[in-house]
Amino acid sequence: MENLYPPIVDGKSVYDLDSQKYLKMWQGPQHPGVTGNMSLELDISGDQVVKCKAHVGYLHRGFEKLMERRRYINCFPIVCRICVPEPDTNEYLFAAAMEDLLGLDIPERAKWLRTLNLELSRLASFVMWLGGQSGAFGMGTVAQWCLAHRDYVLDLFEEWTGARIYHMYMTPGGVRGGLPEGWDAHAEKVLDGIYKLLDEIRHVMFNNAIFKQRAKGLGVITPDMFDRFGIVGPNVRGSGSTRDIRKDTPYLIYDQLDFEAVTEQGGDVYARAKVRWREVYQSIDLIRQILKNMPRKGPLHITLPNVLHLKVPAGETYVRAESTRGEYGYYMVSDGSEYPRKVTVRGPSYTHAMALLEHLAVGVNTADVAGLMVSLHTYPPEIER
């Protein structure tokens, strides 16, 4: 579709245009095509967006300030909630930042289990996202399939950690426990089911003429936008970039696993969806590699003093990992006390759901705003934190 309302009109940004000329329309937060509790304030002309302003809501907020008022170990229930569909990345990064400041190296077995935990979390998040992307274009059947299979992954987490959503499994110094007996067989059954699901999604979603017509050419991200908008993860890999922290600066045991960054060309909604669909195959393969090669014996945790009164040496650090949305980072500052002096979370949603979405939405048909928004894969608590 031709972009009748580009970002610059008559030498002025569309954000400088007189909004009184256009109809005001709100999309969300009570809308099936809105990620989380966000809402979009749209100025429209006919059925095309002239201006978009994102509002991230107030459901979850103030995480970083709350952490300054809690002992380190008491922060773990907080960081999980910064990204509900994929809380484990926050667990890992908070623990890794503490370990870096403490000068700790966790046991080898714990590194394998942490990596397994992160990849299983990626699997659940991506499967949920595929359902959301299809649902945003009216394909409710695929959405129902995906939610059901995500629940099977949550069953695995519950069996392993005792919790379905907020696992709090990765703690400073290692992990809380090993895999229960019979877990591998249960996991293989779930992975087989998701593998078959992906083929069904290919037939129903990616080979669907209507989905192709609406998704191709929508929300194109070009290489010159990567650094300007802080774009990371599948949103850049859908435009041909190979950026992936797991490969570029490996952490845990990713340097011992066999995989390559998944890329697609085109930079549009269709390409981004294809990247994430292929990355589900990748996560399945990585989980199988881990289960095959991980050590089954050995320590899970190093000995620490009473964690309720653990004092972290003064200093600062930045650690990062590759979440389903791209680079996720934690900047932590310690003043030597039992409380963090400062914790800043670099969540990919901040740049994707604010500046990038507001830019890409201009000129889009109102019916496609939901599909565009979901394609950027954002979670509001990462913004209002």
Contents of the next structure:
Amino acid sequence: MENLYPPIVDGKSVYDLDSQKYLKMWQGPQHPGVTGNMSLELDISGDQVVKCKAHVGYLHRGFEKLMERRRYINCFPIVCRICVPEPDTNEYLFAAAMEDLLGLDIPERAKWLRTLNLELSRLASFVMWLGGQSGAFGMGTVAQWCLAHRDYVLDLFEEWTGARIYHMYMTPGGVRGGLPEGWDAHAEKVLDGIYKLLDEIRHVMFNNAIFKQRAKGLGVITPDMFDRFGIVGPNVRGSGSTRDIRKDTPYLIYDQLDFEAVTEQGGDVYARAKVRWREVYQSIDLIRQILKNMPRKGPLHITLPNVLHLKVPAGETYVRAESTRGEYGYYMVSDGSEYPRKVTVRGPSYTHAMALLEHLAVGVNTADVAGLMVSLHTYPPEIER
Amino acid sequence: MQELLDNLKELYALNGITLRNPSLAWAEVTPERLVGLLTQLRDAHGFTHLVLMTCVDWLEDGRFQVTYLLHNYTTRQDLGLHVYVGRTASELPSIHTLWEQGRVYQQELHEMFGIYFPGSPGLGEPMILESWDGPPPMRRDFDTRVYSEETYSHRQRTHHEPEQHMKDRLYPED
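Having seen the form predicted on its own, can you show the form predicted together with the partner chain?
Starting with the chain above, the whole complex follows.
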């Protein structure tokens, strides 16, 4: 077979676009095959990608800069907007970082409610992702089922917190309220629906010959790449690793729940899809465990001094949690004033969508780039913050 | 953790060691010894995961604090390294050969703070701020409000008192 790759001169590949052998193609920023507002600059030869460059900056709102000029509690409504499909991880981590610097411990019941909130948002995000992954391979029906069921989860959030997307529920010091009456029954109905949906997805997506053929062997992540690229979450669990922050360094009440990290072998798009599909089962199980065991009485919030004039002791900390995409972290520096000196958000997409995607996309058929990108589960706002 | 830091303290002239909790510590190292220390931590002590790289601008001290946070998957410990550089003509050694994502972090720090990392691929290319010609915007002395007031003109707007305005429009004779 003819060598498609361009010649390398001085360590850089050289293209002659006039030779008509290579074509520059932009995928994004407005493209159904790109997750969120970012774009991929693809150099292709025939149908094969020979070089990929990820471009971000279409969604830069300067969250970290905004936070430097706001009091801690004023930052709180900003942080959830860093990730639309799964905002609760941001809320939890911002609150947790603040509580760590202040040396606060929140009530037991608030910990259970926070875990329930996080697990429910993981469920919603995973269900939406399953739709995205199937849609990227041309199975639009599954995408519509998934979006409908995600909306049922959003209904639960609305009933519980009053908001569908940005809940602003886990305020520093605890949570805003308990579960409304009858919520458990509604939740059980939604979980039951998703449970049935997962079986349908197994038939339509995972047993689909076309999906299998396209997803198997695509975008393989090998164990030696884990630390070289900083890969985390389901992307490493699809390659046989058991790294899961909920299990390894438990936070909130995850140590009181019974679960095992989900792993698959193979490291390709199919294995990663299988991991996330199985994690939906796990999330459903965890939500049922939490609802069964959580305390129904007790304080929800500790008493804080006037939060508008709250001075956080000087120091710095880093807290992390397992989001649907892997390690999510907040690095917070305080200089002892009422304003945070620096808040850095460590989103898993930062490494997945930039260095890793640029590496994995080389040699892939252009039609599979969308499926590959979705399989890494990336959200651009985490990159540009 | 304390033992590891004690061992490395002499060799790499570590300063300001703070143990925040049993699994999280901060230490300060000089730019010259940074890459050596990072390599040793990665290859000999199991700190294989570069969690993040970021910069804190201490404007009043006239210096940047660049933080490298490493994680050890075996012992579940985090070690944050601080490197201080001056705010003018700041330059740090590049770590793109140790971790692939180091290149992206360095590109961002170059764009947002103006720190130079010699040898880092694609450093001069814009990452987020395409066609930006202002100063590095994440520096603390960059005031977003002042910049927008100087750069963009105010939209010409006229304000009407609703009651009077509707009266004038509907019943001009009255």
